[in-house]
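Here's a solo chain for you in structure tokens, the form predicted on its own.
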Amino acid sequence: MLEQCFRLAQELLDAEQTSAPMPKVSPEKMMRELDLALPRQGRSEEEVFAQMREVLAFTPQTSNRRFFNQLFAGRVEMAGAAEVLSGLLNLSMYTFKVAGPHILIEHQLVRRMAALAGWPEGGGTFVPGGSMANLVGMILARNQAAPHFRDHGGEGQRLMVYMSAEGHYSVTKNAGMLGFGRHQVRHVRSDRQGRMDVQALEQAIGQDLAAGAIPCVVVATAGTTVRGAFDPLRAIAEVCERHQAWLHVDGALGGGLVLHPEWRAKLDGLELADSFTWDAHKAMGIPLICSAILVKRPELLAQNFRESADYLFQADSDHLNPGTKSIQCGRRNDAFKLWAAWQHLGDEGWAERIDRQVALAEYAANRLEQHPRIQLCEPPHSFTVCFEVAGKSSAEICDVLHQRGDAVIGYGRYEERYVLRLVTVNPLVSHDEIDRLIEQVDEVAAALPDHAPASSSAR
């Protein structure tokens, strides 16, 4: 069976390198052409592998070099190999008893990542995605501001959350789940570069204090989803210290820049924060999911998440049983693949990868700036390049490119309009492939009717 599995995997890898992206296919067509129904009687290995091959043929190829759509693309192959082995091991990361050396691997990673964030004595844990990392950071902030909350719930206090208008939607979503209330989230305006306006943050906190509310947590962003902008962490930290508010940094996209001797300056002041989200499955090319929540004071994790479970924690110390400080019980082994990639690349390899990603963004920006019919919105802050064709619908351009199987690219909100967003996190992309994308965007736009820009209230 494993031989057939590896053969199918090799076919997938070959297709990523040699074929165009999967053209857009409707779910109705997929349901007609794929046999997805669950059978009453089992099928042979050959039949099931044949079905899987058909499913793969309809599956988007996120490692194809013409996939520019999300903040993840490509992969570090050593991490992919470790992911396969992790699946075969099928262990959970709640105790040393069942995970053995993989607990020690996670310790090594967490210590190194926290130290890179500026916390030599810091800690953390792996979680299922950046949204969950933000959730953990917000739980810690809530319980610090209202120590009674974990045991007794809210007692009529208004705990306020502050985020940039360019920040991730998970912050508002988490506020609704944690008892803050979605309406207690202040979406602080951003400046012309897409960064949180620190003066506006100070004003918002002042207004809430005057109304009797408690400024609980400020969620700053290191690499916004659309523009890739970095909030001014040092200045925000000064505001948080003045008002005794927790500072959480959402570095899901840009957190890995701390691995680069020069680009880490984008996160200046990170060491002043209280917690930090870092997704290795984005710019670092680790297979999904691989996210960590890092904290300056590691003891807070156990203080806020430990529960008695004698049937589970039967051996070893809490230090060796990460389930005592995790939001989860059962937890995937996401550390092994990052560790394997780090062993293969080393710190220098990560820095070289960042150099290539940033260079690709700069190359794309230069080409767009020279184009007679396409407008570059701004120089790239990191790995994302925003541009548009005046008078044409960015959404329609993306859709036609996808339908034709030319490229997969997305669009996002830039100031008061929607623009195309090119993401350069796959370092294997060539200059020729970027040039071809720009030519195809121009070609598709020329064939589209003129389009009135969406209103500022459109979502």
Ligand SMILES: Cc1ncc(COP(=O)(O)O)c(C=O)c1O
Contents of the next structure:
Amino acid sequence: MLEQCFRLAQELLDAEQTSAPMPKVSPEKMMRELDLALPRQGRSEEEVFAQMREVLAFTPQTSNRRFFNQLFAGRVEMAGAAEVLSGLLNLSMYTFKVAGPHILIEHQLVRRMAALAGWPEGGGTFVPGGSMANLVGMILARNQAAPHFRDHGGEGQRLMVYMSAEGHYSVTKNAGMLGFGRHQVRHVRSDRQGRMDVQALEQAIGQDLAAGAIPCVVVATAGTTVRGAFDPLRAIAEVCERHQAWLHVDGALGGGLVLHPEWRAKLDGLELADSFTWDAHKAMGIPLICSAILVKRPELLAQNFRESADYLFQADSDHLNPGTKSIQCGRRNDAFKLWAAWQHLGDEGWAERIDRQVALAEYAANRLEQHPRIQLCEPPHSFTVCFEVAGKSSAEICDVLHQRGDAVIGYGRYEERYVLRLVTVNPLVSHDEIDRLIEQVDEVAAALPDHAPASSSAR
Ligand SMILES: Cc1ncc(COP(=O)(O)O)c(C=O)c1O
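In place of the form predicted on its own, output the structure of the form predicted in complex with the ligand.
Time for the whole complex; same chain goes first.
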């Protein structure tokens, strides 16, 4: 059966090279054309593979070189191969007894990643996504500010959360789930470069202290979702230190830059933080999901998450049983694929990959800057390039490109309007492909009617 599976996988890889990323198809059309209903009687292997082939034909190709829509695109093939093996091995990463060397692999990774963050004694654990990594960081922060919280719940204090106006929505969602309350999140103003304004942070904290609230956690972003901007970590850390607030750094997008000798400077001051989200499934090209929460003081994880489960944690120490420091019980093996990719690329390969990604962003920015009809919003901070066509709707441009099967690209809020966002995380994209995308944007925009001045309420 696996042979058929690999044949199908090869077809997919070939299609990624030759076809469009997948034109927009409505769910109604898919329901009509695909046989998705669950049968009463089982079908033969051949029949199921034939059905899967049809599903793949309608599936967006995120590794196609004309897919620019998300903060992930393309794949490190070695990681894809290890992911296939992980699926077959079907381990759960809670105990050494059932995951063996994969626990040791995870140790290697989190120790190394924490050391790269600037914490030689640090550690962490893999979690299902950057939002969850932010959740864990915020739980640790909450329990530090309110040590009774884990056992007894809140005791009426107002614990405040701070992030920049450009921070990720998971922070607000997490605040709602953790008993902070969504309205206790201060969306601190950002500056013209999209970075948190440290004076505005200081001011917000001052106001909250005066009102009797506790500044609990500042979530700084290393690579904001739309603009790719980096908050000034060192200055924010000083503010946190002064107010004894926890500093969590959301590096879901830009965290991997610590692997580059020069680009690491974007995260200057990271070593002063308490916890750090790092998604290897975004810019590093590891298949989803591959996220780590890293902490300066690794003992805090078990202190805050351990429960007695004598049916499970029977042999070995907590150290070898990472289930004692995670939110989940059963846990996917997300470490193996990153480890395999790292073995193949080495530190140097990661740095070269970053060079290629930022060079692509710079190439696109230069072309856009010279373009007579398209406006570049700002020089790229890392791997996202924001641009617009004056008087035209960015949303409609994206939609038409998608419908025509030309490219998949998204838009996001930039200051008070919506602009196109080109993400250059797939290092296999060529200059020709970027040129072609820009030409297609121009062509599509020219055919669209004029749009009222774009604002955040009118896309
Ligand atoms: C800055 C930032 N943080 C966190 C996340 C959430 O990551 P995930 O999708 O892995 O939950 C994202 C996702 O785009 C992000 O851009």
